[in-house]
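As a starting point, one isolated chain is supplied in C-alpha coordinates, in the form predicted on its own.
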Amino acid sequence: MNDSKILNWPGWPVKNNPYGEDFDLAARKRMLAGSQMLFPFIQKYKKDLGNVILEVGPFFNPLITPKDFPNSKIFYWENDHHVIKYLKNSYPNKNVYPIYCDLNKIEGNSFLKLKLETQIFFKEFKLHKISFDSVVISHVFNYIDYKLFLMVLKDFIKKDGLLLINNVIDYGLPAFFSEKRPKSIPDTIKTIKKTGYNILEQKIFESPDKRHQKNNRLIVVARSNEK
(Lines of atoms letter the chains of each structure in order from A and count residues from 1; the text may use other names and numbers.)
(Lines give C-alpha, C1' and ligand atoms only; values in the text may rest on other atoms or scores of the structure.)
Protein backbone atom coordinates (compact mmCIF):
# COMPACT_ATOMS: atom_id res chain seq x y z
CA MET A 1 0.00 0.00 0.00
CA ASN A 2 1.40 3.40 -0.93
CA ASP A 3 2.01 6.25 1.51
CA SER A 4 -0.89 8.35 0.23
CA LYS A 5 -3.34 5.63 1.26
CA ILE A 6 -1.68 4.86 4.59
CA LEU A 7 -1.52 8.53 5.59
CA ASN A 8 -4.89 9.59 4.14
CA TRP A 9 -6.58 9.43 7.53
CA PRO A 10 -10.36 9.74 8.10
CA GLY A 11 -11.19 13.38 8.76
CA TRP A 12 -7.73 14.48 7.56
CA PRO A 13 -7.72 14.06 3.76
CA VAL A 14 -4.49 14.46 1.83
CA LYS A 15 -6.12 15.74 -1.37
CA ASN A 16 -8.29 18.44 0.22
CA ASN A 17 -5.92 19.22 3.05
CA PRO A 18 -6.66 22.81 4.24
CA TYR A 19 -3.34 23.19 6.09
CA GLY A 20 -1.00 23.26 3.09
CA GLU A 21 2.53 22.02 3.59
CA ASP A 22 2.01 22.02 7.37
CA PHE A 23 0.08 18.77 6.94
CA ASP A 24 0.60 17.51 3.40
CA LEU A 25 1.85 13.99 2.67
CA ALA A 26 5.50 14.94 3.22
CA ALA A 27 4.70 16.64 6.52
CA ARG A 28 2.80 13.59 7.75
CA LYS A 29 5.73 11.34 6.93
CA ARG A 30 8.09 13.67 8.81
CA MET A 31 5.79 13.79 11.84
CA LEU A 32 5.38 10.04 11.91
CA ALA A 33 9.14 9.51 11.67
CA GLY A 34 9.67 12.01 14.47
CA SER A 35 7.15 10.31 16.73
CA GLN A 36 8.81 6.96 16.12
CA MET A 37 12.05 8.30 17.54
CA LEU A 38 10.55 7.40 20.90
CA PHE A 39 10.57 3.68 20.01
CA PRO A 40 14.16 2.98 21.18
CA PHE A 41 13.32 4.46 24.59
CA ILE A 42 10.12 2.43 24.80
CA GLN A 43 12.13 -0.69 24.09
CA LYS A 44 14.86 0.27 26.55
CA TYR A 45 12.37 0.69 29.40
CA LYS A 46 9.89 -1.93 28.22
CA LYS A 47 10.21 -4.11 31.31
CA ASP A 48 9.40 -1.12 33.52
CA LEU A 49 6.33 0.10 31.62
CA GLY A 50 4.08 -2.24 33.58
CA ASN A 51 0.72 -3.83 32.88
CA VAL A 52 -1.47 -0.74 32.56
CA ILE A 53 -0.15 1.80 30.05
CA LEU A 54 -1.62 5.10 28.88
CA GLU A 55 -0.72 6.71 25.56
CA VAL A 56 -1.90 10.29 25.23
CA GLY A 57 -2.82 11.52 21.75
CA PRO A 58 -1.84 8.42 19.76
CA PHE A 59 -3.59 9.66 16.59
CA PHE A 60 -3.67 6.97 13.86
CA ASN A 61 -0.23 5.53 14.65
CA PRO A 62 0.02 4.60 18.34
CA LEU A 63 3.42 3.77 19.75
CA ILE A 64 2.00 1.35 22.31
CA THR A 65 0.08 -1.51 20.68
CA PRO A 66 -1.12 -5.01 21.62
CA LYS A 67 1.43 -6.47 19.21
CA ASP A 68 4.34 -5.21 21.30
CA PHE A 69 2.53 -5.34 24.65
CA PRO A 70 0.24 -8.40 24.39
CA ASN A 71 -0.12 -8.81 28.14
CA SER A 72 -0.81 -5.17 28.97
CA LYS A 73 -3.98 -3.16 29.28
CA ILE A 74 -3.55 -0.19 26.93
CA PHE A 75 -5.46 3.06 27.31
CA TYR A 76 -5.59 5.79 24.69
CA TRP A 77 -6.72 9.33 25.52
CA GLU A 78 -7.50 11.05 22.26
CA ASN A 79 -9.48 14.14 21.23
CA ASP A 80 -10.31 13.16 17.64
CA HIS A 81 -13.50 11.13 17.17
CA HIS A 82 -12.21 9.70 13.88
CA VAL A 83 -9.18 8.33 15.72
CA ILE A 84 -11.30 6.84 18.51
CA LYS A 85 -13.38 4.95 15.95
CA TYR A 86 -10.24 3.83 14.09
CA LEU A 87 -8.58 2.54 17.29
CA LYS A 88 -11.70 0.66 18.38
CA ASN A 89 -11.96 -1.00 14.96
CA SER A 90 -8.24 -1.76 14.80
CA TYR A 91 -7.96 -3.42 18.20
CA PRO A 92 -11.26 -5.10 19.09
CA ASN A 93 -11.13 -7.34 22.17
CA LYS A 94 -7.40 -6.73 22.63
CA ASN A 95 -7.34 -5.15 26.09
CA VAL A 96 -7.32 -1.74 24.39
CA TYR A 97 -9.40 1.11 25.79
CA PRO A 98 -9.71 4.24 23.60
CA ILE A 99 -11.35 7.11 25.47
CA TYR A 100 -12.34 10.45 24.03
CA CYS A 101 -10.60 13.24 25.91
CA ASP A 102 -10.67 16.94 25.15
CA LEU A 103 -6.99 17.50 25.86
CA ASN A 104 -7.52 21.26 25.59
CA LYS A 105 -9.95 21.22 28.52
CA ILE A 106 -8.38 18.95 31.11
CA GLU A 107 -10.38 20.57 33.91
CA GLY A 108 -13.92 21.08 35.14
CA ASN A 109 -16.68 18.93 33.66
CA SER A 110 -14.44 17.70 30.85
CA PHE A 111 -11.90 16.40 33.36
CA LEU A 112 -14.63 14.79 35.46
CA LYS A 113 -16.05 13.02 32.41
CA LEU A 114 -12.62 11.69 31.46
CA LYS A 115 -12.00 10.47 35.00
CA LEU A 116 -15.36 8.72 35.24
CA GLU A 117 -15.03 7.02 31.84
CA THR A 118 -11.52 5.82 32.66
CA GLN A 119 -12.56 4.66 36.12
CA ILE A 120 -15.21 2.36 34.65
CA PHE A 121 -12.51 0.12 33.21
CA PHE A 122 -10.38 0.14 36.35
CA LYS A 123 -13.40 -1.05 38.31
CA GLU A 124 -13.71 -3.91 35.83
CA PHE A 125 -10.09 -4.74 36.69
CA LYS A 126 -11.13 -4.79 40.38
CA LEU A 127 -9.03 -1.69 41.03
CA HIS A 128 -10.48 1.09 43.17
CA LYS A 129 -8.63 3.99 41.60
CA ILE A 130 -7.02 4.99 38.32
CA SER A 131 -3.33 4.18 38.49
CA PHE A 132 -1.31 3.87 35.29
CA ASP A 133 2.04 2.11 35.47
CA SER A 134 3.40 4.34 32.71
CA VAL A 135 2.36 7.13 30.34
CA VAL A 136 3.61 7.89 26.82
CA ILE A 137 3.13 11.37 25.31
CA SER A 138 4.46 12.10 21.83
CA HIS A 139 3.81 15.26 19.76
CA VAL A 140 1.06 16.49 22.08
CA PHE A 141 2.47 19.28 24.26
CA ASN A 142 2.22 21.97 21.57
CA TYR A 143 -1.57 21.58 21.54
CA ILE A 144 -2.38 21.71 25.25
CA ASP A 145 -1.81 23.48 28.54
CA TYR A 146 1.06 21.13 29.21
CA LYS A 147 1.82 22.37 32.74
CA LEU A 148 -1.74 21.74 33.87
CA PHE A 149 -1.77 18.39 32.13
CA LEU A 150 1.38 17.22 33.92
CA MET A 151 -0.09 18.26 37.26
CA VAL A 152 -3.40 16.48 36.55
CA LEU A 153 -1.54 13.38 35.41
CA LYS A 154 -0.01 13.03 38.88
CA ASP A 155 -3.38 11.81 40.16
CA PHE A 156 -3.50 9.09 37.51
CA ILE A 157 0.02 7.67 37.49
CA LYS A 158 1.34 5.48 40.27
CA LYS A 159 4.27 6.49 42.44
CA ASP A 160 7.45 5.60 40.54
CA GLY A 161 5.42 5.25 37.33
CA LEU A 162 7.30 6.04 34.13
CA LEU A 163 6.59 9.04 31.90
CA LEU A 164 7.98 9.11 28.34
CA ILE A 165 7.79 12.42 26.48
CA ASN A 166 8.67 13.32 22.89
CA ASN A 167 8.29 16.95 21.84
CA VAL A 168 9.59 19.60 19.46
CA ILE A 169 8.81 23.23 20.31
CA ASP A 170 6.39 24.80 17.77
CA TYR A 171 6.39 21.75 15.49
CA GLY A 172 3.16 20.37 14.08
CA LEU A 173 -0.06 22.08 13.03
CA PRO A 174 0.14 25.77 14.10
CA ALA A 175 -3.61 26.21 13.55
CA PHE A 176 -4.20 24.11 16.67
CA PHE A 177 -1.32 25.27 18.88
CA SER A 178 -2.12 26.23 22.47
CA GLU A 179 -0.90 29.50 23.94
CA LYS A 180 0.13 27.42 26.95
CA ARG A 181 2.46 25.11 25.04
CA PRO A 182 6.16 24.80 25.96
CA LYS A 183 8.24 27.78 24.89
CA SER A 184 11.70 26.20 25.09
CA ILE A 185 13.47 22.96 25.96
CA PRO A 186 14.74 24.36 29.30
CA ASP A 187 11.18 25.45 30.12
CA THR A 188 9.89 21.95 29.35
CA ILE A 189 12.51 20.25 31.49
CA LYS A 190 11.96 22.68 34.38
CA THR A 191 8.20 22.10 34.25
CA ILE A 192 8.54 18.31 34.23
CA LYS A 193 10.65 18.49 37.39
CA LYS A 194 8.48 21.12 39.06
CA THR A 195 5.26 19.16 38.53
CA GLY A 196 6.59 16.11 40.34
CA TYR A 197 8.71 13.94 38.06
CA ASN A 198 12.32 12.87 38.44
CA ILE A 199 14.13 12.80 35.10
CA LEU A 200 15.99 9.54 34.46
CA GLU A 201 17.14 10.37 30.96
CA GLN A 202 16.91 13.31 28.58
CA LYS A 203 18.15 13.53 25.02
CA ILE A 204 18.17 16.44 22.59
CA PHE A 205 18.25 15.60 18.90
CA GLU A 206 19.23 18.20 16.34
CA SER A 207 16.58 18.98 13.77
CA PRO A 208 17.15 17.08 10.50
CA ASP A 209 15.30 19.74 8.49
CA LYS A 210 15.50 23.33 9.74
CA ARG A 211 13.04 24.54 7.10
CA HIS A 212 10.20 22.39 8.38
CA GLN A 213 11.42 21.76 11.93
CA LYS A 214 13.29 24.80 13.19
CA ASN A 215 13.75 23.54 16.77
CA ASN A 216 15.48 20.48 18.16
CA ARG A 217 13.68 17.44 19.56
CA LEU A 218 13.51 16.68 23.27
CA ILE A 219 12.93 13.18 24.56
CA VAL A 220 12.55 12.66 28.29
CA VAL A 221 12.13 9.57 30.43
CA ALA A 222 10.98 10.47 33.94
CA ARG A 223 9.59 8.79 37.02
CA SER A 224 6.69 10.07 39.09
CA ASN A 225 7.82 10.95 42.59
CA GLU A 226 5.87 11.05 45.86
CA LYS A 227 2.33 12.40 45.44
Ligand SMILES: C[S@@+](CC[C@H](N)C(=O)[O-])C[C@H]1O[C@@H](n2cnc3c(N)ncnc32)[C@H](O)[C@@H]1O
Second form
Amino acid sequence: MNDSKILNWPGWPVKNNPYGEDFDLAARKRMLAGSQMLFPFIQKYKKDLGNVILEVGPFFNPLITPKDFPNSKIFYWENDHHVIKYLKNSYPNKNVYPIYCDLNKIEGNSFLKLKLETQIFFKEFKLHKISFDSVVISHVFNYIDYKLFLMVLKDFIKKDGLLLINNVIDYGLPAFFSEKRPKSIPDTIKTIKKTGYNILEQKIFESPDKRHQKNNRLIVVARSNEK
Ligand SMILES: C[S@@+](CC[C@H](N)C(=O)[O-])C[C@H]1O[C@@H](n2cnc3c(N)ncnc32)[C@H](O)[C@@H]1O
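Next up, the form predicted together with the ligand, please; the one we just looked at was the form predicted on its own.
Next comes the full complex, this chain leading.
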Protein backbone atom coordinates (compact mmCIF):
# COMPACT_ATOMS: atom_id res chain seq x y z
CA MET A 1 0.00 0.00 0.00
CA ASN A 2 1.37 3.43 -0.79
CA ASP A 3 1.96 6.17 1.83
CA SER A 4 -0.96 8.34 0.78
CA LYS A 5 -3.32 5.41 1.44
CA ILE A 6 -1.76 4.58 4.82
CA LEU A 7 -1.75 8.21 5.92
CA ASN A 8 -5.17 9.06 4.51
CA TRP A 9 -6.92 8.67 7.84
CA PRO A 10 -10.71 8.70 8.30
CA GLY A 11 -11.83 12.28 8.92
CA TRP A 12 -8.35 13.60 7.95
CA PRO A 13 -8.17 13.32 4.15
CA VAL A 14 -4.82 14.01 2.51
CA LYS A 15 -6.45 15.50 -0.56
CA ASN A 16 -7.77 19.01 0.06
CA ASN A 17 -6.77 18.76 3.70
CA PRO A 18 -7.80 22.07 5.31
CA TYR A 19 -4.49 22.53 7.18
CA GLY A 20 -2.26 22.77 4.11
CA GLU A 21 1.45 22.24 4.75
CA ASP A 22 0.77 21.74 8.45
CA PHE A 23 -0.86 18.38 7.73
CA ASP A 24 0.07 17.32 4.24
CA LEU A 25 1.61 13.92 3.53
CA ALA A 26 5.10 15.09 4.48
CA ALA A 27 3.83 16.59 7.76
CA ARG A 28 2.10 13.30 8.62
CA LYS A 29 5.32 11.40 7.99
CA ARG A 30 7.24 13.84 10.19
CA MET A 31 4.65 13.41 12.94
CA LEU A 32 4.96 9.62 12.88
CA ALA A 33 8.75 9.74 12.81
CA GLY A 34 8.69 12.10 15.81
CA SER A 35 6.23 9.91 17.65
CA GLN A 36 8.44 6.89 17.14
CA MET A 37 11.28 8.66 18.94
CA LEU A 38 9.53 7.45 22.09
CA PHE A 39 9.78 3.77 21.10
CA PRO A 40 13.29 3.13 22.46
CA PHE A 41 12.13 4.48 25.84
CA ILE A 42 9.02 2.29 25.76
CA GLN A 43 11.27 -0.69 25.01
CA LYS A 44 13.72 0.25 27.75
CA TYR A 45 11.00 0.50 30.41
CA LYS A 46 8.79 -2.23 28.95
CA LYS A 47 8.96 -4.48 32.00
CA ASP A 48 7.93 -1.61 34.28
CA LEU A 49 4.97 -0.38 32.24
CA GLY A 50 2.73 -2.85 34.07
CA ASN A 51 -0.59 -4.51 33.38
CA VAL A 52 -2.80 -1.50 32.85
CA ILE A 53 -1.43 1.13 30.48
CA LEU A 54 -3.03 4.37 29.34
CA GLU A 55 -2.00 6.00 26.08
CA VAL A 56 -3.37 9.51 25.67
CA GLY A 57 -4.08 10.80 22.15
CA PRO A 58 -2.78 7.82 20.16
CA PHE A 59 -4.39 9.01 16.89
CA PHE A 60 -4.25 6.26 14.23
CA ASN A 61 -0.82 4.92 15.23
CA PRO A 62 -0.72 4.01 18.91
CA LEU A 63 2.68 3.45 20.47
CA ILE A 64 1.21 0.91 22.88
CA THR A 65 -0.46 -1.97 21.06
CA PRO A 66 -1.68 -5.46 21.98
CA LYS A 67 0.96 -6.89 19.66
CA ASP A 68 3.77 -5.49 21.83
CA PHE A 69 1.85 -5.77 25.11
CA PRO A 70 -0.22 -8.95 24.76
CA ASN A 71 -0.63 -9.34 28.52
CA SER A 72 -1.62 -5.77 29.32
CA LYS A 73 -4.91 -3.98 29.38
CA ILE A 74 -4.58 -0.94 27.15
CA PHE A 75 -6.67 2.19 27.54
CA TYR A 76 -6.74 4.97 24.96
CA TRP A 77 -8.12 8.40 25.89
CA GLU A 78 -8.81 10.33 22.72
CA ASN A 79 -11.04 13.14 21.48
CA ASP A 80 -11.45 12.19 17.85
CA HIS A 81 -14.47 9.99 17.11
CA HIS A 82 -12.88 8.68 13.91
CA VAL A 83 -9.89 7.52 15.91
CA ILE A 84 -12.07 5.83 18.51
CA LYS A 85 -13.95 3.94 15.81
CA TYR A 86 -10.71 3.03 14.03
CA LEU A 87 -9.10 1.74 17.23
CA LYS A 88 -12.17 -0.30 18.17
CA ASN A 89 -12.15 -1.90 14.70
CA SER A 90 -8.39 -2.41 14.63
CA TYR A 91 -8.20 -4.02 18.06
CA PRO A 92 -11.44 -5.90 18.60
CA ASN A 93 -9.81 -7.39 21.63
CA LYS A 94 -11.31 -7.31 25.04
CA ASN A 95 -8.10 -6.00 26.55
CA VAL A 96 -8.21 -2.75 24.55
CA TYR A 97 -10.39 0.11 25.78
CA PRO A 98 -10.62 3.21 23.58
CA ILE A 99 -12.56 5.92 25.43
CA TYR A 100 -13.69 9.23 24.00
CA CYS A 101 -12.84 12.28 26.09
CA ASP A 102 -11.93 15.93 25.71
CA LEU A 103 -8.98 16.67 27.91
CA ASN A 104 -9.78 20.34 27.69
CA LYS A 105 -12.81 19.52 29.81
CA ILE A 106 -11.30 17.79 32.78
CA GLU A 107 -13.41 19.53 35.35
CA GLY A 108 -17.10 19.06 36.08
CA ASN A 109 -19.54 16.69 34.39
CA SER A 110 -17.61 15.75 31.25
CA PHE A 111 -14.71 14.67 33.40
CA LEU A 112 -17.01 12.71 35.64
CA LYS A 113 -18.22 10.90 32.51
CA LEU A 114 -14.66 9.94 31.53
CA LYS A 115 -13.98 8.79 35.07
CA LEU A 116 -17.13 6.66 35.22
CA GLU A 117 -16.58 5.16 31.77
CA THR A 118 -13.02 4.21 32.72
CA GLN A 119 -14.04 2.97 36.16
CA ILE A 120 -16.53 0.47 34.71
CA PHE A 121 -13.61 -1.50 33.26
CA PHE A 122 -11.54 -1.30 36.42
CA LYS A 123 -14.51 -2.78 38.28
CA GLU A 124 -14.47 -5.64 35.78
CA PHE A 125 -10.83 -6.19 36.73
CA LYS A 126 -12.01 -6.23 40.37
CA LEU A 127 -10.22 -2.97 41.07
CA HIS A 128 -12.22 -0.35 42.93
CA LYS A 129 -10.18 2.60 41.86
CA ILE A 130 -8.76 3.73 38.50
CA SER A 131 -5.06 3.12 38.82
CA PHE A 132 -2.92 3.05 35.70
CA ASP A 133 0.46 1.40 36.02
CA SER A 134 1.83 3.74 33.37
CA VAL A 135 0.79 6.53 31.04
CA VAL A 136 2.20 7.39 27.61
CA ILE A 137 1.52 10.79 26.06
CA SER A 138 3.12 11.77 22.80
CA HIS A 139 2.52 15.00 20.85
CA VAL A 140 -0.56 15.94 22.89
CA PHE A 141 0.58 18.59 25.40
CA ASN A 142 0.33 21.38 22.80
CA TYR A 143 -3.43 20.85 22.56
CA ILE A 144 -4.33 20.90 26.24
CA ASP A 145 -3.82 22.61 29.58
CA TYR A 146 -0.97 20.23 30.28
CA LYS A 147 -0.37 21.38 33.83
CA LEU A 148 -3.98 20.73 34.82
CA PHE A 149 -3.84 17.39 33.02
CA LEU A 150 -0.72 16.33 34.95
CA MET A 151 -2.35 17.34 38.23
CA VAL A 152 -5.56 15.46 37.47
CA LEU A 153 -3.63 12.42 36.25
CA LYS A 154 -2.18 12.02 39.76
CA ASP A 155 -5.53 10.57 40.84
CA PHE A 156 -5.42 7.94 38.12
CA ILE A 157 -1.83 6.83 38.03
CA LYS A 158 -0.60 4.59 40.80
CA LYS A 159 2.16 5.76 43.11
CA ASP A 160 5.45 4.93 41.38
CA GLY A 161 3.55 4.60 38.09
CA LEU A 162 5.58 5.54 35.03
CA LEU A 163 4.85 8.54 32.84
CA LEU A 164 6.42 8.77 29.36
CA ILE A 165 6.18 12.12 27.62
CA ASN A 166 7.19 13.15 24.11
CA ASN A 167 6.73 16.78 23.13
CA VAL A 168 8.01 19.57 20.91
CA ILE A 169 6.98 23.11 21.83
CA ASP A 170 4.77 24.80 19.19
CA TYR A 171 4.88 21.79 16.88
CA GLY A 172 1.75 20.24 15.39
CA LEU A 173 -1.48 21.77 14.15
CA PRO A 174 -1.59 25.41 15.32
CA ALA A 175 -5.33 25.51 14.56
CA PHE A 176 -5.86 23.36 17.67
CA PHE A 177 -3.14 24.68 20.00
CA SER A 178 -4.11 25.43 23.58
CA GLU A 179 -3.00 28.68 25.18
CA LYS A 180 -2.04 26.53 28.13
CA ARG A 181 0.43 24.39 26.19
CA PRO A 182 4.07 24.16 27.34
CA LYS A 183 6.03 27.29 26.45
CA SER A 184 9.58 26.02 26.83
CA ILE A 185 11.52 22.88 27.73
CA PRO A 186 12.62 24.19 31.16
CA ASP A 187 9.00 25.16 31.90
CA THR A 188 7.79 21.70 30.92
CA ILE A 189 10.35 20.03 33.15
CA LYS A 190 9.52 22.35 36.06
CA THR A 191 5.80 21.63 35.64
CA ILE A 192 6.31 17.86 35.53
CA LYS A 193 8.27 18.03 38.79
CA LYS A 194 5.89 20.47 40.48
CA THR A 195 2.80 18.41 39.66
CA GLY A 196 4.17 15.34 41.45
CA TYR A 197 6.50 13.31 39.26
CA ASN A 198 10.16 12.45 39.79
CA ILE A 199 12.11 12.54 36.57
CA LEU A 200 14.09 9.36 35.87
CA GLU A 201 15.35 10.40 32.48
CA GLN A 202 15.10 13.49 30.31
CA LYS A 203 16.50 13.76 26.80
CA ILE A 204 16.51 16.63 24.38
CA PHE A 205 16.79 15.89 20.66
CA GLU A 206 17.74 18.56 18.20
CA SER A 207 15.13 19.23 15.54
CA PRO A 208 15.99 17.36 12.33
CA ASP A 209 14.11 19.92 10.24
CA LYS A 210 14.19 23.49 11.55
CA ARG A 211 11.91 24.76 8.79
CA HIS A 212 8.98 22.65 9.93
CA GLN A 213 9.95 22.14 13.55
CA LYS A 214 11.95 24.98 14.96
CA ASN A 215 12.15 23.66 18.53
CA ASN A 216 13.89 20.65 19.96
CA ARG A 217 12.17 17.54 21.20
CA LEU A 218 11.81 16.73 24.88
CA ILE A 219 11.37 13.15 26.03
CA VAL A 220 10.83 12.53 29.71
CA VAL A 221 10.40 9.36 31.72
CA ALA A 222 9.10 10.09 35.20
CA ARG A 223 7.61 8.31 38.18
CA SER A 224 4.54 9.50 40.02
CA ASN A 225 5.52 10.29 43.58
CA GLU A 226 3.61 10.42 46.89
CA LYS A 227 0.73 12.92 46.70
C1 LIG B 1 -0.64 15.26 17.03
S2 LIG B 1 -1.67 13.93 17.47
C3 LIG B 1 -0.50 12.88 18.26
C4 LIG B 1 -0.59 11.48 17.75
C5 LIG B 1 0.47 10.55 18.29
N6 LIG B 1 0.28 10.30 19.72
C7 LIG B 1 1.87 11.07 18.04
O8 LIG B 1 2.72 10.87 18.91
O9 LIG B 1 2.13 11.64 16.99
C10 LIG B 1 -2.57 14.56 18.86
C11 LIG B 1 -3.51 13.53 19.44
O12 LIG B 1 -4.13 14.07 20.61
C13 LIG B 1 -5.53 14.00 20.49
N14 LIG B 1 -6.09 15.17 21.18
C15 LIG B 1 -5.94 16.46 20.82
N16 LIG B 1 -6.61 17.26 21.66
C17 LIG B 1 -7.19 16.46 22.58
C18 LIG B 1 -8.05 16.68 23.68
N19 LIG B 1 -8.46 17.92 24.00
N20 LIG B 1 -8.47 15.62 24.40
C21 LIG B 1 -8.09 14.37 24.07
N22 LIG B 1 -7.29 14.08 23.03
C23 LIG B 1 -6.84 15.10 22.29
C24 LIG B 1 -5.77 14.05 18.98
O25 LIG B 1 -7.03 13.57 18.58
C26 LIG B 1 -4.64 13.18 18.50
O27 LIG B 1 -4.92 11.81 18.64
